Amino acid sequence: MRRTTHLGILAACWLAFATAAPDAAAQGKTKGKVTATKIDAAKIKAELESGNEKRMLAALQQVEDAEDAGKAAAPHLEALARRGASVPVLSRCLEVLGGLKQPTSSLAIAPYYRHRVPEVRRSAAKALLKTGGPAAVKALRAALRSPDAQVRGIAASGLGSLNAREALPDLFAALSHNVGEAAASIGQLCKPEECEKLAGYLGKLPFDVVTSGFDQILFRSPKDMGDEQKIRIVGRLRELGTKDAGNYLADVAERWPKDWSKRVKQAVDAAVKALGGATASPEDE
């Protein structure tokens, strides 16, 4: 009678740590979530105005580490940036800013494009690329004109992949200015008779540099770009009659998607016979 209700009683134990291994296990796991998404807003806006440049940049790299959860804290970051801070905070938050992608940070941002310094000048650069926003493009088009060629670099750049179609005459104006990543941006960017100003680019700025906003043309969805516009830039460099011309087309032809026109396609394979290029193999034609 003793041994059966011993083993019961181990029966029993044994049942009740099997049922609760898993909830343990599952308490486990929801814990570590927690742990590695929640933040302390509160915490890190006391120790962003600690003053104490070790624990404001421990700070900033536990937003960063926070990821989504980080964005809680976009406002005591932004606050950190309009007060100003060392070299190595300021940078430091304009990259977890950009990080975080809130529109809302851009003007706090912007002013720092200008900057003395280049390392915060050009953070700033590249965090207004991931916060967009108007703020943000106004900043990048003033930019266009910074007297440092990186950050003239970074606007460039960055304005066509925020859509910034306002942005085209400074584009322009920056492309005449020898600021060649406007190209490629202009090219995201234009209407057929704005592509048509830049292929007017072609034997007066170095061929790679209008190829590559030719590419942002010739590669834009048929639904966004139609097929006369990149026939006609097909056109543009079949008469300029290079070598260059002819081996850029015949790089277009082998990476043309299958599914696009092909009316664009045998123009393309047209113009590299013409040049003297490789000609399309069977199975494109």
Second form
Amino acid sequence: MRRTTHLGILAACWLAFATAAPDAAAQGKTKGKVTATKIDAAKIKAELESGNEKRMLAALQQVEDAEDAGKAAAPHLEALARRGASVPVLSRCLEVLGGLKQPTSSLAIAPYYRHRVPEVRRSAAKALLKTGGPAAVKALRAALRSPDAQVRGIAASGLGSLNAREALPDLFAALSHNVGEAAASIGQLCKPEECEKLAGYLGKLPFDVVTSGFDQILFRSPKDMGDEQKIRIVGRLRELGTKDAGNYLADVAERWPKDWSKRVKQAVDAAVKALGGATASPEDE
Amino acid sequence: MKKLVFLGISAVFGCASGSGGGRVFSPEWQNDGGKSIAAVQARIAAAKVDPGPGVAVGVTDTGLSGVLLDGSGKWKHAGKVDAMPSVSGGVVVATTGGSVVALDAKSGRKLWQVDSEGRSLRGAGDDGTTTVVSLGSSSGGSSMFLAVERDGNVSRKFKPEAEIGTPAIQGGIALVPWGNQYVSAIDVGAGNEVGRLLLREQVSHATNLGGSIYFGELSLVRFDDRIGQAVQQQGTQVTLPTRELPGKPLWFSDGTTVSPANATARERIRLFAHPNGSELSGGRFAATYFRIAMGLGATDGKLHWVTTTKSDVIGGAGTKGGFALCTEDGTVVLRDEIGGDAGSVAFDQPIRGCAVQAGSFTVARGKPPAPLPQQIAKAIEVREAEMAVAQRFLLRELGALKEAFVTKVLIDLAENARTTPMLLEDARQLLSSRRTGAEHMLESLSKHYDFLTDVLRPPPVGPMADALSAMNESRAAPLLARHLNDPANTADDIQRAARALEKLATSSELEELKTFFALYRATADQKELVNAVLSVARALVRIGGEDGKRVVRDAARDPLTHPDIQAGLGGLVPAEAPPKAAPAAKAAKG
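Alright, leaving the form predicted on its own aside, put up the form predicted in complex with its partner chain.
Below, the chain from earlier opens the complete complex, with every other chain and molecule after it.
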């Protein structure tokens, strides 16, 4: 196990968790108690319109438990969001809507990233990462300007996975304003010249922040990102000449897929050698 | 009655005596209704009083530095002074190293030096031949009066028990204020008191202003052919209008005390005026407050101009045509009577204190100043905590002006993250009562908090909503509606925006209104938000047609709706009539 934990890895893990969490949770529940079943959308609708908080929360739980079948209830949850409800109901509703991953839900969720209650607006931003679509991208780009640092962070980390290339200027602006989560998204979205721009932040922003973006670039599929750009990134790290850079590249070398470019791997290995990056540490053994 | 008063004073004061004539500073003097002082004035009226040159004398670390206001010369004198120097006519007087020193005001040349007997300078006067000096202990008391001839001969010395103020001299007659109400006319040659003036107002200064002698402290009375009537307040009186000014500045300090050589806050908060008979030269007087100087109307105290200096104004004088203001960085700033920049002269070094004599100097007309709102705006831009009192005063003055530009200044102030909370609150209050400058408000409302562009303080939405609503400015509606759903705005601003939208909203704002209503009807956690939701509900009923009414009606029925909101919604929309049963259904039932 490598001792260095990179923000990039953390961000990637978080994203993976954020997008997969409902499924995982549902799986957990499946093991424990409920198996995904069909739902009675009309009944769900009636419960969500009951005005009874307990019943509404129970209905939301039912939708969540139903996994894919719950998608049938998405319009009723969207209607609930449009009507408004108490903070617990809204937060849960947004969470469940996110889990249903219906791009059509983004329009109903979007206004909530600006809610005055932090819990609600953060739930909304997280939900938008999962529902996606143009409305989500639009709202998350706007969320980068939010007074709430958490909302900014969620938006910055999610725009990359939503493949929102149009958000790149905003992401760079956010990165310049120390929204570190933007680096990973930039790494996911950038074209070579934009990736170079990200590399320009080396030495200006914390190393872990910039490498969270580099990590995305280096591990983008060979079809999506050519060897030349990856080698340039390795070169930038090598030029940095720090132990951190060496350790990071050693970590990259370890994770490098066996069937991926040998040229890039050689460049990484050469840089690790030159920088004296640790390939294993006594503490890890 | 008067006799009793004088007897009382007699019990307190001892008497100094000189040779011959009436005893000087005698507390047994009886009010003569102005006869004796009128006689003295008539006797010496022909003796001209030299106004002296316009000169500023700065206290430096090492001594004194003089600069002529017309820029014709500068001088320096080594020797640390222990009190603020005094300038009268052609002479500068200071106490330094246990001596009283007189310097030529134009050249700084030493004229004479005499023993101060451990006392410090209170003030001095000069008639071109004799210099009269008032001295005392820096901690109060120990009054001493000296008359010194040009050759340094002390021709008269008194050590009265009464506290004497700043003296003047004309035609060999010393005019010495004391006891806060008297001016004794003392024949320096004979050493006796030849007349006395009783004033109903505080008097501790006899001062040569532009070649005329004036007595007073809070106000002045000129020593002229009407001086005999001054006791009945029929003299040539010069009074500044009463108005509340920042820091409560004074025209003259108490002349019976020693003013410290280094300017204190008192010297940084002052009034300056140049009397011309019973009026003020140019119809203006100036008030200073650290780095701000203001020109005010002589009769009504109305603010006419404001100037901001690079460092504190620590001394100055009203002159013919304007004002000369000494600043701590060693500059004498000249402003004409309308506040125009008439240039400056410099000491070439920072100064700690400053005495200015206007003398015969006239401030020439300067460059036309910017309009008053801009002048005030510049003064308010100074981000120094100690300026806040003056800035609040100026802000109130600004708020009273109708120009649209004023609205912009207030908006800028309210939007600036560096504005102090006190000024911010004032600016917001004034903004809400503006009825001009709607364009500036609309421009401001188009902005929102934006982390990425460093707009970190949202515009003053609430006050502008109040104002735009009062102006019936329908163009504000879409902008206000957008602000409703911006969490960076305060709940109070949201409440006021919603109130304005109750009146201004059109169907174009329906979506924003519905969104706000949905977001907060069940989550409002502050009174202001509850009020805002109710305002929006009223707007929805007004402009939303059946759909708007339905939204409100549904919310009124929903148990999740905030109870206060639910109660407020109750009366807004009549309950829906129960649907009529279809005839077929009726038949089936039957």
